[in-house]
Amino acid sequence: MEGAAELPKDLLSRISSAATEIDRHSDIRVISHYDADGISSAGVICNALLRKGKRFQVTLVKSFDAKVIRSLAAEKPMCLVLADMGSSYLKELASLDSSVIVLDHHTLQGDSEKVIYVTPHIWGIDGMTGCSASAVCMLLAAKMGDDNWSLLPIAFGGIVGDRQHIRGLSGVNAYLLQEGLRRNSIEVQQGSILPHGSLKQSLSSSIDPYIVGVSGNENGAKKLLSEVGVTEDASLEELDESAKRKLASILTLMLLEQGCSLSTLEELTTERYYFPEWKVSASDLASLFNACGRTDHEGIGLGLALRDQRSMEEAAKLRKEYKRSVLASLQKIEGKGLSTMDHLQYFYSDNPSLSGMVCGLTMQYLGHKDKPTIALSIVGESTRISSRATFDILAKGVDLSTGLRDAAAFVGGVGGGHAIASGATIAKGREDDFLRKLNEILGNQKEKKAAIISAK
């Protein structure tokens, strides 16, 4: 790979020993999250393997646990590839009988001799910022033949599905968009707060932002756009410049309003990243990987990576159906209102495969700014639970990766992730108990930060 020396050369060597590991066998499992990152990711190395003329089998999971190792571990396959998961069993992963190699991102959990380990964080780049699982397999695939670069705009869906572009690319995901420019296959544009298509439709069904008397209420869609002075039935693209700039200075003071913060705006107008041969966005892809996965439909989000049109037909279809799902879950909690403790807001949901999602959404535009997000859906004897937290929260020592982990423990269940997001599982009700011991975390986590800073 051309300008390999921009990125680690042990990370590269690490990558290498992998794609030859999959190179001595001819049937490979493939096990894969079955979010954005996690679909994409299986994408890309599902690609790459149809072209190299390799067997496999691909199961896309939303967790990734003991019970999975087991069935594994039974199945005994010859080549397993872990992606967007795995690095928290590493030493169960080398005790199987198999080939296994694991392309994750999330926190470092030591390495490995047996399994082929790579994430970032071995080599100093932020698995939370710099790089995806998407992008880790991206490497891999580029090794595994250069032909593979074509797979570049799969491999982004998983960097935006993720929101590691939110502040500019970095590490392995700024790699991967230079080597894009360098082959024409990659657009940079920037970004608007301003919908695209008919503007009534777009605002009233806008979840990303959602706007508080406009989402979800068309008679307040036509209401904002009577004050720019367009018709109900405009389109962005029959504005002139003079209206737009009017439309994008509402909609801002209109967010500010309802309490959203400057970080927040500025993500709204970040770089966006279209592929001309696929004639979409990353932001688009993103979008419909991630309505695929939350609705119980990863196949079809598979598909749409190995580009079966039926498959892209019927993602388009979950999207809208998705969306409206989102923006109905944000209305109950904007009617609602979350409940708070000292360090953290929470909410219960009734559908878990949105629950990250509309947490996420709910910490940029309806909660306290100042206390991470965390949504709960009880699901059978179990309660999974999402987490969300900000850039500046990040700041004031807040790690929701450590808090849900050390707090699923203290309830006899599990957690982990990113600092900014993350999930657990845990018995059904023990809820209270594990809010009462993340609260407590939370508060800890602040007061050595804050010590930490007085002491300088």
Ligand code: C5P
Given for the second form:
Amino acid sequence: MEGAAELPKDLLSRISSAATEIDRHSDIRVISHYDADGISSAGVICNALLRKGKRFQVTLVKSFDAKVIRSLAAEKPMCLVLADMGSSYLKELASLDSSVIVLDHHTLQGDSEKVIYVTPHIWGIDGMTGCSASAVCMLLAAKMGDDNWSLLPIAFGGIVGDRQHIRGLSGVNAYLLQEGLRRNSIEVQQGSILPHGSLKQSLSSSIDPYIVGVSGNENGAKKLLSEVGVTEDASLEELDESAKRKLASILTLMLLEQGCSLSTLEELTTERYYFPEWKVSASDLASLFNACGRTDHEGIGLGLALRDQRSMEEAAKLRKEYKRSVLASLQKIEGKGLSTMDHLQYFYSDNPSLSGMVCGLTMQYLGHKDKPTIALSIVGESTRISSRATFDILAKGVDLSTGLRDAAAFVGGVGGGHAIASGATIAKGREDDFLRKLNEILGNQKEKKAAIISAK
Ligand code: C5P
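The form predicted alone done, now the form predicted together with ligand C5P:
Okay, now the whole complex, with that chain kicking things off.
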């Protein structure tokens, strides 16, 4: 669905059914995911429920599984709204003694007569690139009331938090942009490789991009600034055009020298979305939601989405701490390097909350650009796994969602997610078997794709 001038009628009719169902109840139970898209989804829904005068209880969970379903079966809510999850459990959800609405964007796993199920995949829209869960929730909120279009910044926090914008918006996301532009609530700005504010501070604390020799290294940042001919306490806003161009060129060269791909450089300058009324950009909100979720403070993220002042301040503090921890992990990996297999690279992480983010940044700025990156964290008797790929890697046939699902199942664990970002949980001690199986599966995926290409 290019350009997204219109949305499929059946999608809108399911959204209408969901709005009608919510209207029938005074108490709504909301469950969503703890990551940026999940918090943003819950934020959109809860704001819309508040405006309708509904009572609600919301829980943000790390994963949705049989245990959560058992507790919902005991709780017996009249109306249950699941966001950013639920696709894999439609049958179990249908057996609950509740009205169930699932607003998801993960891979389609069938459909349901009883559950009001919305995932963009049903209508051929890719949930990995063209529709975040928050975008689905935004459609529902807009159906519940035209005034809810003011919640668009929150929904965009989820779109950008899920990195769905990096190759331009499509599908439902593009539809939402179009609506925002029509309502003058959104401004599209050109992205830049240059950091804002105090240059020494922002360069030496930069994680995206991670600049070898500069990130986490104040002396390196000072040296770079002197090469450009600007004082170390200068801020971007004080630089003239020629100094800005020089700094951007040197940064680009440094990143290319450390092996960064052209796609990553393009992503750094991809368009940004700014919401003048809220004086906030989508990437700002995404990083705040992400930091809250990944530091076990998802409630603060939701408070932020509900525009609670104290939550906003707390979230800004959490983001600073989170960024510092990610930077420290990247520096550690830069020092130690990654372990490699034929079709993947991996590292062990002490902190599973940082793994997904560190995985992606490591692959783009430090490791092999052509190998999916896997992070393993041992927590008690389980090992949690995060993995990330790039679009260039996907083009070679890699699908981490099926890869992690099948490799995890091989060692008795569970896994899944998106082709480009996926996760799993396995029993502690089975890591080597899991990695060997995953390496084999990824090799097979690439071979299959190569065979298709050569047969053409
Ligand atoms: O935790 P992380 O951010 O690495 O997860 C990446 C993706 O994998 C998310 O979309 C998450 O919902 C999914 N996932 C999953 N099953 C798991 C773990 C993660 O579907 N056991």
